[in-house]
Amino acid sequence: MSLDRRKQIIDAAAKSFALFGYKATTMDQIAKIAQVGKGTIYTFFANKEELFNEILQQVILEMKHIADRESAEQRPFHEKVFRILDQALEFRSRHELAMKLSQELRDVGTPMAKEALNRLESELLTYIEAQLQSAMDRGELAQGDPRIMSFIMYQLYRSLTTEWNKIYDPLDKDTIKETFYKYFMKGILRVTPYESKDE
């Protein structure tokens, strides 16, 4: 029964944060949506920040699940890492909470919104870093600093899909993929898809 009540509170809080953002959400609102007394919330969570962090962790796990699914596919490494970036950032751009936090950060500059978005970004970078390190260990990539590589990879993708659109017409996915490969992945792959180890 207590587990059901806790889930009820988390679901209500997720809805409130997605609708109103972090700053405008109150424990009273969450209690009203959950149809519980405010004191019941404090039985499970010490404060709004703790409840928010619980929900954010769930969003991170959803994003990692998407990345894991792409990682498990049998594709060349450069295609796999591109798909991880593409699908994880697509998830973030469409997730109601992440969208509301981005709006809140632009409009109000709430520190907690900034911290949450930075955490999502950091988790994705760490995931890609681990993928790069594994590829290096397998001999698929040239040796290098996987943290720097993951950062450059992430920024390149973000630039082609977001920043580019502020100045030019949006690029289609195939062009982004080809550019991503040509200007970054080709430089770190031990063997490109168009070469053999014997060459």
The other form holds:
Protein chains: 2
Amino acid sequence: MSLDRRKQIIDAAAKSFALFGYKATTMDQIAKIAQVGKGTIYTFFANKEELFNEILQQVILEMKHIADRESAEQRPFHEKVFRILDQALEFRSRHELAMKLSQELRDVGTPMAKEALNRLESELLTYIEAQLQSAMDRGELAQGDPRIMSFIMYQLYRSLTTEWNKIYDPLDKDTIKETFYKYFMKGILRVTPYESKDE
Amino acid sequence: MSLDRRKQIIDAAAKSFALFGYKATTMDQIAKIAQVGKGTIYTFFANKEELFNEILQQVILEMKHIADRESAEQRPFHEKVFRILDQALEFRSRHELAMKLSQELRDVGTPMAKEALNRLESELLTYIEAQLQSAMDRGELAQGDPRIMSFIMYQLYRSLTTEWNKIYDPLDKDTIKETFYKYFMKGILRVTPYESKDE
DNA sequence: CGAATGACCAAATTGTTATTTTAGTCATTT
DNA sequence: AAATGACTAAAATAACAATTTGGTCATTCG
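Requested next: the structure of the form predicted together with the DNA (the form predicted on its own having been shown above).
Okay, now the whole complex, with that chain kicking things off.
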């Protein structure tokens, strides 16, 4: 039942953080949803921040799980990386908590929201970095600094999706994919998937 | 003397906007610095915003002038583009007004500061877009959508400088240059300057 | 007895009202 | 006719009151 209570609290907190964001979620609120006295929360978690980090950790694992499923697929490497990025950003824009945190950061600028989103980004970068490293080891990829490579990859993909949409009309998925290959992959892949046909 | 007064006002405004930002600059302040009655300002400019736009326009012209000087140089195209981006971002990080506006946007979120910086960015994108178009016409560059190309170029360069520094230690200029070529230019140039030597 | 609890408190947040500042006007002066 | 600065309405800021909230701990319960 001790474990039961802990789970109740985590579930309640997850629900509330996703629904109201970090700041607008109160410990009283969580206790109420979890049907638990407020003091009980503090027997499992030192403070609000620690409880939040527990939830965040779950989200990170969930994201990695999705990426793992993608990278386990038998596909050419360049396809895989593209799909991981795609799924990750898709995940971020679908997952209620991540979305709520983005909004909170925009609207109120809660520092904890910023930190959490940075952490998500950082985890994704680390993940891709590892994928690149292993692809290099397998010889699928030209040598290079995997940290810089993953960073550029992420930034480029983000530019073509999120950033582009801030100024212009969204690009369709095919254009994004093609552009991503044309302007980036081409420079690093050992085997070029799209030959330049002098369009 | 009418022109004289106008210049006095513009100079005073430029000084004040660069020193205190948009919001913290008052019309009284400008009048005082310009040694002019406040009413006089309104015989030349309809309001604060219009006066600010006059200053901004000057900054934009100044930036374009720097870029023009760079692109007039007799250099291979890839060198030119790199240097234009470099000069432009350097300019933005050196120019007092642009810096102050960035700070103001971060700290207070003044909408006018955001708009102004967007305008600077937009002008730079348009400029590069034109450069790319003319390089394509000359056959120095593979065909492609110059808008997407300039956007990616800008974002990539910005990623390697500003964005990278938010997470990691700054990259040195040579690494930036090399990375920029390796991961981007290579994919679009007709003549590859750095041959991959299987490092 | 130890785990759970909710009344309690200091600190932070929010709501409210009073005060000051500021963009823009316009009657008067130069 | 151009320049000015006292003036005003609106906005920003400060000062203060009222409420909320994270965290504690003496008491209760199983």
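The structure presented is a predicted model; accordingly, all values stated were derived computationally and were not measured. Residue numbers count along the first chain shown, from 1. Only the largest set of C-alpha atoms that superpose within 1.5 Å between the two forms is called the rigid core.
- Aligning the rigid core leaves the CA of Tyr168 displaced by 2.4 Å between the two forms.
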